[in-house]
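Consider the single chain below, provided in structure tokens and representing the form predicted on its own.
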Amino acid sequence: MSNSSTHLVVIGAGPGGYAAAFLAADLGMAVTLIDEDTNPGGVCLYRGCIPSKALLHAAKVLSEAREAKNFGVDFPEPKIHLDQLRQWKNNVVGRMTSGLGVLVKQRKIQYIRGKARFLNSSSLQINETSGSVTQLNFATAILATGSRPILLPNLPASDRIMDSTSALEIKDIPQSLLVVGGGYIGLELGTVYAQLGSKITVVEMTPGLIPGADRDVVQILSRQVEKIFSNMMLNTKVTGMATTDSGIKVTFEQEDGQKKAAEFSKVLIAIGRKPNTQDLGLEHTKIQLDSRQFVKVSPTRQTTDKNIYAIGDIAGEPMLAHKASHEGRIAVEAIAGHKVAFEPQAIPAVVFTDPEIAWCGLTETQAAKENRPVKVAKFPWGASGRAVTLDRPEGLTKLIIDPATERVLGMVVVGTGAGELIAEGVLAVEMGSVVSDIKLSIHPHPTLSETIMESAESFFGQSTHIYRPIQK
């Protein structure tokens, strides 16, 4: 076994992982990066957000070209060409991934391949791909191992039954898709295998679609999906599956108690993810894990040892690549001697659905939960010229707000790129702006930016578009 050693190593080359090491290498320090993939990129790269969003932007593509017909250009029935399709969607994985390999060695990190255990708080044993095995001792250590698809227990051996990671395979279109949960996971992807042809069923043990949104907006897209979607069984629960000649056999049980079966060409299993915390010598440190499994961090992502800190995933909810890089770069400035803490006001989150939904900050649902009075200023995109222009008049834009100090508590949308619209509402609520500042911003026509002033503009009864006078 040979020895080395670092100042810095960062555990996982994720979204957190690797804008850790980027940042603590811009700040002067020796960093080591570990991983077991080619290049830096992790699950959202490889297996997650690009390549998911990379065949979503192909199944928009395909639902616009359907739906053109709305406005007098029709176009014949797309022919997919499955193994192009592929190819292009692993093309912007490698782009992705490669370019962050040659951003590692621009900044002299050093990157190794394998996977890392630890030994005490302050040495690890590196099992590379390569076959070697490293020590490496260390003086500061960022654990950002991610997480992985949870799994129903007791399912059948078959490669008919897919995680989010092997969804994204595309290895065909099978003619049904049962999807196992509603959250933004199964509708992501059983939107796509719904535009390439697949009659999709999603089966939700809760009463609705997206658990956790607001209920308003989550109809709008219920809406819209129950148009691609074959069957929505809500309040239903997954008891068994065993395999056939043919596909999947699936039996369900309903609120009611009512039992019934189905079978399906593939099953997609989508019930959320798990921290990756086993397997890694935790138990040599001083590390805490919570119930959940999630490590135990301060504000500064520190652990309960001293020596090393956690992001991401592993750190707890929300689990999303933005705020595991914003979390990566708060530890290194505090690994730096910096004043710092992660105490964000608002942590986007979009479902990239058609239409995308997107919110920041309190929602109506979290203010309901809390008993927390607040007053709720919307703007219905049926009003939006350039809603309209798009042929995408349903949608929804609307603030959270404080009703003593007219402050933005949060921004929720509903609608064709609200993922991309839902940055101002982060900056308003972070900036502690009150909702005359949006009012008086002037937002460019047409355009749907206008819907977040025109929403401001509702909340004092003088939006131009809507008539929505204040009650008095």
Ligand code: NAD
The other form holds:
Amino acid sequence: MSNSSTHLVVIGAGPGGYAAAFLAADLGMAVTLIDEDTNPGGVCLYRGCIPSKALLHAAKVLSEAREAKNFGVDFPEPKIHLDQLRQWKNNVVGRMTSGLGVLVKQRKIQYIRGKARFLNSSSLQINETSGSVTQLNFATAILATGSRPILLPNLPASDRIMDSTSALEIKDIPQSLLVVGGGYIGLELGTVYAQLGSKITVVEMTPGLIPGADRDVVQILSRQVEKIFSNMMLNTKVTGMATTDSGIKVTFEQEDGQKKAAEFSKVLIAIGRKPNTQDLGLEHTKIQLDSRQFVKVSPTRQTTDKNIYAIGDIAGEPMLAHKASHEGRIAVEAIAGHKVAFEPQAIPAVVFTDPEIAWCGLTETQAAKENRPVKVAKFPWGASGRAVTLDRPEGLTKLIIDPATERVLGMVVVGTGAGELIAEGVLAVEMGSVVSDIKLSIHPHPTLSETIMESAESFFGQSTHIYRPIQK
Ligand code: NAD
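With the form predicted on its own in hand, show me what the form predicted in complex with the ligand looks like.
Shown next: the complete complex, the earlier chain at its head.
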């Protein structure tokens, strides 16, 4: 076994790991980055955010072409060339990941393809993809190994049962698809398959889609997705699955105990993800895990082993790429001796459905949970010129405001492009803006961003495009 050493080793090259490695190199550290894939990218670029967004773009074009009928532009039913669509999606992934490969070289980072396990708190064994086994000694390590899908127990072995990774391969367009789980992945990939032509059934065990998000925005989303999905089973659990000649027979149990069964061409399981904290040799370090198998970390993302930091999905919820990247940069700055801490006031979350749902900071649901008094300023998109010209008036923008200080504590949006709009909310919360800061900032007309300004105006009962005076 050959032996080498590095100042910083980063294990896992997803958006957490590569962002950390790149900043560390920029700060002058000698960096080694380890991952099994050809280039950096991780789940997000290879098997998650990027390929799913490429497919969602195709889905959006399909739905817009169909909806154009409403204003007198009638396209014939589109032909879908699945091989070409898959190739385009793969090209998008290839372009982004190979770009990261170039950045690795430009920054003179040593990139090793392989699987690393800790031998102790200052060395790793790496089983390289090439077959060789090496030992790497390090001064500091950042662990960024991400997460993997949770599967239902006792599933029959069948390629008709997909997780998010296999669903992104779009091997075919199943005639009927059961989506188990009405969260991020289920709704995003359900939207893709629905627009491609599958009959979608969603089964969700809680009373509503996207548990945890504000119910009024989820209701708007639900009304829209009901138009493209053929069935939505809430408060329902899957109790069993069996393969048949033509598909998967699934049995369900509703909250009232009623049992049902139906057959589907394929099934997608999207019931959450769990941290990749197994099989890393953590038992040879002083790293501790919590009861949910997340690594215990300090505000600088230092683990209970002082030489090792942990970031991203393994360091706790929310399991989002942009949270991982930020944590990675914080950990590197801490290693460089800078005075930093991971203390965001507003981590944005975006569900890329149609319409999109996005939120940051405090939501109404969270405020109610914490018994925290808030005022909510709302602007319905039916009164937005831009939303109406897009034929998408169903959206809603909300600002969550502290009644005592009038500070903006959070923002919640549902509507087309909500994922782009939420960045303004993040800035407002992080900068400690009061609601009049947003009211007094001129927003361009006609844009959806005006709905944020008009929400702020509505807090004072003075929104130009809705009449909602404050009750005296
Ligand atoms: P999720 O937590 O978003 O949703 C899982 C859903 O499955 C929940 O609604 C849950 O109530 C339901 N569920 C759980 N067990 C069930 C069962 N046995 N039967 C029926 N329903 C069940 O998880 P996900 O959609 O798998 O996504 C995993 C994570 O990946 C997300 O939490 C998110 O952090 C990340 N992600 C983010 C994005 C994005 O940022 N746009 C997109 C995809 C994934």
